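What follows is one chain in structure tokens, specifically the form predicted alone.
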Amino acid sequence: MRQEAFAAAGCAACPVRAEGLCRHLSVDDRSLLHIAPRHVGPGSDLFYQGEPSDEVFRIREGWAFLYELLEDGRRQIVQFVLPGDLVGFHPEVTAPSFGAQAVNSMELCVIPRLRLVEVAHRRPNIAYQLACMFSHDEARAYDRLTSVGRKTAIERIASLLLELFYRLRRRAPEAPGEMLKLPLTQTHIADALGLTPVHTNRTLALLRQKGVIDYGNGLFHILAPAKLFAIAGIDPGSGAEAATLFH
């Protein structure tokens, strides 16, 4: 599909058109970015740790995670990437300290990195959207660092579930009740929170025994939102994210 046609027709049908970078972009803005579609399968790498990439990826459908590998093969997942997110943007040609891998099948909008830099210099609205996105990512990274560094296993898992539910609910406000689809394995959760898969399994089972959550077949159902907030140590009235998570 030609880039101009994709910018018009493809973007109009995008399920996360109102999220992130594209929120306030005109058709002309989108055509300037030279956006091209791409499909990747589960387990595919969008880019590799330590290798420069000339492409920036906006997630249209599917999940990915950002990760760092240690020399002995241990993996730390540093962020989950959801539809509407932008990943792989670096203003300068640098080798990223992390890689990005698809959790499930993904539909991507691929933007040449240098083109995005050039357009951001010319279009303040695009530069502003990038700044807002990076600010949210930074705040989320600080919260995750605090969680992994200071919270117990059950507090970490409760906090992660609330974060993911909020981020997903923003993109699908019509989702029924407190049930959302999370295509993550317990190994993904463990690698994101500095736990072992066995410890993660036991902690999730404990939350189920307490009647706080239920899960199965890729679905997580929050049965007792107030209890989950309490376990996570989060005040449900302390911010817009918590306040709008459940309705």
Second form
Protein chains: 2
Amino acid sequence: MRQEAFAAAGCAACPVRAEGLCRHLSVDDRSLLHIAPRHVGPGSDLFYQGEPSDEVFRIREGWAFLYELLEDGRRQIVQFVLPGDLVGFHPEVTAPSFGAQAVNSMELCVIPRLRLVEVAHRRPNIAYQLACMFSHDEARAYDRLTSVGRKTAIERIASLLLELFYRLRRRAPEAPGEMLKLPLTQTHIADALGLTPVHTNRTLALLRQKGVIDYGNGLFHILAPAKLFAIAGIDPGSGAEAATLFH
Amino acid sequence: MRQEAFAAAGCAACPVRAEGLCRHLSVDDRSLLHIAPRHVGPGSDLFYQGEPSDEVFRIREGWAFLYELLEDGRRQIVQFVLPGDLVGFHPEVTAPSFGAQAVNSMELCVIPRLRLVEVAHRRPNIAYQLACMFSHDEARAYDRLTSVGRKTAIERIASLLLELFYRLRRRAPEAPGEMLKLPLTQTHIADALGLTPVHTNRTLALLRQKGVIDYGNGLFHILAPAKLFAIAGIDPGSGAEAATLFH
DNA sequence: CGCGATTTTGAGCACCTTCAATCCGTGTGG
DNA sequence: CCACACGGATTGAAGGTGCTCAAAATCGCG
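Next, give the form predicted together with the DNA, keeping in mind that what was shown is the form predicted alone.
Complete assembly follows, chain above in first position.
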């Protein structure tokens, strides 16, 4: 089968083959899962809010985000999805309450939902791994909720930059120190933080003016990490949020 | 063993024995889990933000909430915990980023964390059930995030009342129609929605004045459910949030 | 009855929004 | 090669939702 060939050949070259879900998959599991590759362009939707989908996606390359829309067009980005993440698996739920959209050009592994359910029921390690992933995502959602509910604009932006920085850094520890390649527009950041693009821009400018960060062309420099932690209201030593940040 | 006796005798009378995690537990599983009962009073902490805990709790009676505190005392309630819920299980994480506090008088089943990990690794159904619970909690967190990030005060309050109403109703379908017994203070509601108690009070008064709800003595009446849905910005027919609400 | 917690109401202020215009980098077509 | 269009970033000015500070009223409870 072509798909099994891909699962074998494709996985060997996969940049995220040793992380998350795939770390626990045996060769048998992989063939059972009927994994198929897919490429999607920027702005493509992986699945839509309120519409049932039978596909689960594992991200090999590229960024996406999960979002909810209100009737009048207001948008909340509830999570950013990075390489190695699994999205689209909603056990026991037919229609997801959120959609998923690609930010840039993405390489995905597509897994039929029922296959994953089947494997999860057969292999406790897989099911447990899924539980761990959901639990971790939940903790991040709680941190974001605290950010949006109780922090000022500058605190929120500092927190988000740190979150993204450490999520990227965990996957690529060899990458240069405080550089952050963000394929996001300021509108994305605004929608993730419950702000307007205008105020997001002003607040980013303020951070730049303070010498804490610099940015341009989709690149963010963290010039003063300690200051950024202080502004975010996170104690890198003992802060509770730091736990989610570093794990 | 006394604990096993409780697990047998206690479970028979447990109001949530047929829901969630316990639905899939065999008698053997139960004795393996070393379940022990506990009573805690209002305001007690089940576990603390940033402090490792080896106990997992299943709620038999009473309400609690999960919350995060900032350095300066700002508090965000990230979730309400109702009878039948499981709290305190953070796989692969030593120190939780949030704490849990009892709202009123509670009856709990306490499970040693390692026991639950063990059983989850042995029984795929249990691990899968955990994944389902986390996934569902995550979806609720996303809905709340959308609420706090993108909705006005009156929309947020309407959304929260509907969420709590339907969560309670699912467990007790026989309960009277639009009555809602909330053991919460207005400060709890404010902290869950990213508002101040003062503004929460004014907004609740506005809802009462509009004839949509009435309240007092910890009881909330939903006088006009359709209006409440409309104010919350939720379409009970096809709205995406409705999916999380009704499931 | 008296105390503390909670709810309620008032007035002024601030953070963030809204509306609007301009600037800039990139890609496209003439 | 330049004009043009387009999305995104930037800046300005005015207004509003929700906050802060403060005090009074009400409720629950010993």
